[in-house]
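The chain that follows stands alone, in the form predicted on its own, written as structure tokens.
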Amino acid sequence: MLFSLAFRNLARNFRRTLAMVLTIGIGTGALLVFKGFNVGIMNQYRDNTIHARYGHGQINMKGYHNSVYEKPWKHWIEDYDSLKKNLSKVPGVKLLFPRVNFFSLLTNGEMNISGKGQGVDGSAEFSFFNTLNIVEGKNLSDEKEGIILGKGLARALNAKIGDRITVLGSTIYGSMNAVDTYVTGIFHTGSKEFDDSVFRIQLDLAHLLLDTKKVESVSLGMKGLGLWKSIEDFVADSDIDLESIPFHVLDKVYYQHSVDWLDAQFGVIQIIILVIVILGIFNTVSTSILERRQEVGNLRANGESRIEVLKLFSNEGFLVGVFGAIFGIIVVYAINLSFLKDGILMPPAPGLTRQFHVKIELQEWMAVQTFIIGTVTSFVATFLASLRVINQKISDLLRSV
């Protein structure tokens, strides 16, 4: 009964009705818009993070990661073949890249260049590491003598699609070796020290080069973000001194760093944007309850209790907050869908040189909770601002202009 009388009187008084809609959808509206901001500006660290250097994270021989070597080699692994057998078994895990790294000369023929090799399996990483951002030609995949350059180191060597590139570098006997490769790609993460330095090539032109069949690291792509407790499982009971090291501490300068960095920060004007909508909403509702004190009067005149009418404004605020924090989602989303299904173009973030694209990505708990938020600060503001006009005196509330 009293929620029917509660929206004839909201249909009765349509543009109070609907400035308040208005004011509580474009309140969560715009915090809706603000978690999936930031929702998707940490998954697009990750992903980078992730499908253009590390995976979901590595394997390599116990303290290897945190130590320094002369003799590096000496602590790689020795029977590839044989691990590779025994992780495919473990749950959750999709696909393995296995990978060597060293430092050699590049030479055109003009110049010499000192750069960071990676040797890897290019057919097997071609898809998975999609977040490299080939700038020119294309990312190694089934070439046997390919090699891509990044951007700086390209630009260094003013090299070309096409070109060939001899790499110069030390066996691990230390007798010196080459190997003659051709650029297919050039790529550009937006890591100056990583585009300035690091090339790729095949992982059997990289064992030629260094006279081995040792793998240094064993990168892994797992089916979930959350199968990584099945990996470090696998290491605790592997008769191999092992150790298995996540990409968020592989790469805990450029990723985790920035994560809680940004994390703080969007904390931080996430609470400015929660006090600011809750403020507009409060005010809004309580305005538009305080200029209603005449027809409190009248309620009270004919026989309404304080209860009564408390009842029945608290119903309309509910409703109010109901029908505004609705209308502000499926705006939101509609938004989304369209204008900003691309994503918005944001300049290059710290450690970056290059652009990015940030989408909105909008989750169901997002929208549950803003629309919790919508729903109770109207209820709230309402109860609360009618409390104060049930309170007065009937005669000062049929006075009331």
Second form
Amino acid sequence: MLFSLAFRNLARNFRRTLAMVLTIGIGTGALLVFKGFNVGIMNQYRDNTIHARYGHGQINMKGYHNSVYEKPWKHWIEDYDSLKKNLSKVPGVKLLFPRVNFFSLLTNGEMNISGKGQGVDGSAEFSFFNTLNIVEGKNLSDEKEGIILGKGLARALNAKIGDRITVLGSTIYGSMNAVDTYVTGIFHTGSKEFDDSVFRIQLDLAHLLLDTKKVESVSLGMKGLGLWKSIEDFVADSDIDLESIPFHVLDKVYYQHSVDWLDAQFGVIQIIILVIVILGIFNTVSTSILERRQEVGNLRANGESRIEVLKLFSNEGFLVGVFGAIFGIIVVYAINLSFLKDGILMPPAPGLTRQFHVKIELQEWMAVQTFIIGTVTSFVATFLASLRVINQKISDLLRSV
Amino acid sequence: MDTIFSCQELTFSYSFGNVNIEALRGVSMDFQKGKFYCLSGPSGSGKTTFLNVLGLIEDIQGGDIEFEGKRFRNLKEEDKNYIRRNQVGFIFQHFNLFPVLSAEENIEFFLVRQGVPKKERTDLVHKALKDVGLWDHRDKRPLEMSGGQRQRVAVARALTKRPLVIIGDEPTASLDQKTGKEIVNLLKNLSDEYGASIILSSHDTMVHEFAEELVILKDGRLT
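So the form predicted on its own is up there; where is the form predicted in complex with the partner chain?
Next comes the full complex, and the chain you just saw is listed first.
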């Protein structure tokens, strides 16, 4: 009957109850949206990291990633074809991207600029690495002699799409070599150092220039997230001394630090939202309870203990919390499925020149978590507000009007 | 006749602003079971304080009260709650009904809290509604009833608890003379039937006429 009384008390003062439900609903909804937005941003970062530069991770010879060698090719993977054959059998592996890095001179006949080359499988990478920020032309695909240049490098060479560029370098045996290319695209990552020095050509062309068939690393495109463990298992069981490095380790500065930073920021904002909701509920509930002091006095005079009275108000707080949290969650889901179904248009992120949509990625665990937070917040605020009244003397409570 | 309350040298004071008011100054008296008492006296004489101390609404400061073999001084909180819930019924000047509950539910509420089984509860409530003449109004909420009807609900609510004593602080003060008389008459008749003692406070001479014993207080002392 206490629960029924609590329910009816809420229905009795509809406007006040509505205000409390809205306060909880808005607070819960704000938390849910903020969580979903953060997950959306983090997923964007993650997808950008995976589909612009690193894939889901890479394999190289053990210790290579964190070492500097005078002759790095001595530590490259010797038999890529064999490795490719074995890797293709690993569950979850979708695409393989063999790569080499090398230093060379680029010349257009008028000037020479040094740069850092990347030999990539353009055809394979074209479809997977689809978030590389191309500012002119297009990404490298099946153009055998194509080259894409970093924005700063292209500016230094005064290169335009279709211009001929000769790549000069030394083979792994120390003799000079050169390959001819033409510009198919210009990219911009936002990292000045990267954009001023890096260019990409086809892996076959790079092999020709370096006079080797070795690959420095193999980036991997997996069928989904969470499948990297199979690569780690493969590397552990491999006869070759390899190491596997997932994308979040490869891109610790950009991706992992962003995730950590957003997590910390979210924690602070969550506390702020909770404090605002608690104060809002506390204020509304306090007013309501103060107006019902005579009722509390009546209950106490008829033998209800302080705990029982506290239960009555806490029941009300709990009910408001449940209604408010459900209301907030439903509204957020409804808005997300209608007005925000394409996400929120965001200005270019650091390192990008294009706008992008961040989707509010709502997950079941978030709804459950925010529901619990909303309900508990309401319960706690009501509990605290009730404490002030139930500790008053019965005679004082009965005298109040 | 058995004694229900035995009061010895009750004293009680409280602060009102900077002024210390001695509401009870050594009140000693016995209340007999089944009898109708009316406390009277000028405003500030200590009537409400005396009732509050008898009903365990105020803690005892000085002296003591013996009630059903228990002494109120140093009584545990759960014992106080038990007495208030099961052995004392209250009727207030402003009725103090739950506005969200119907007349029937208001009467039933404290029976639920007493743990009375559903069947017995229903019988008690229905009898009480008929006894106070509110059977046709049982579904109405307090705001849909007149002052007299509300006080009838309060009387029914107090009686169905089957208390040993009913304590009422100015129960007719918010009612007109005719309605007040009906309520006190009803209370007296039903308390005889239900076997409860009655202790009311009132300035009203009409109420005094119903009382079997009039207790006059002045400046916190019995006269």
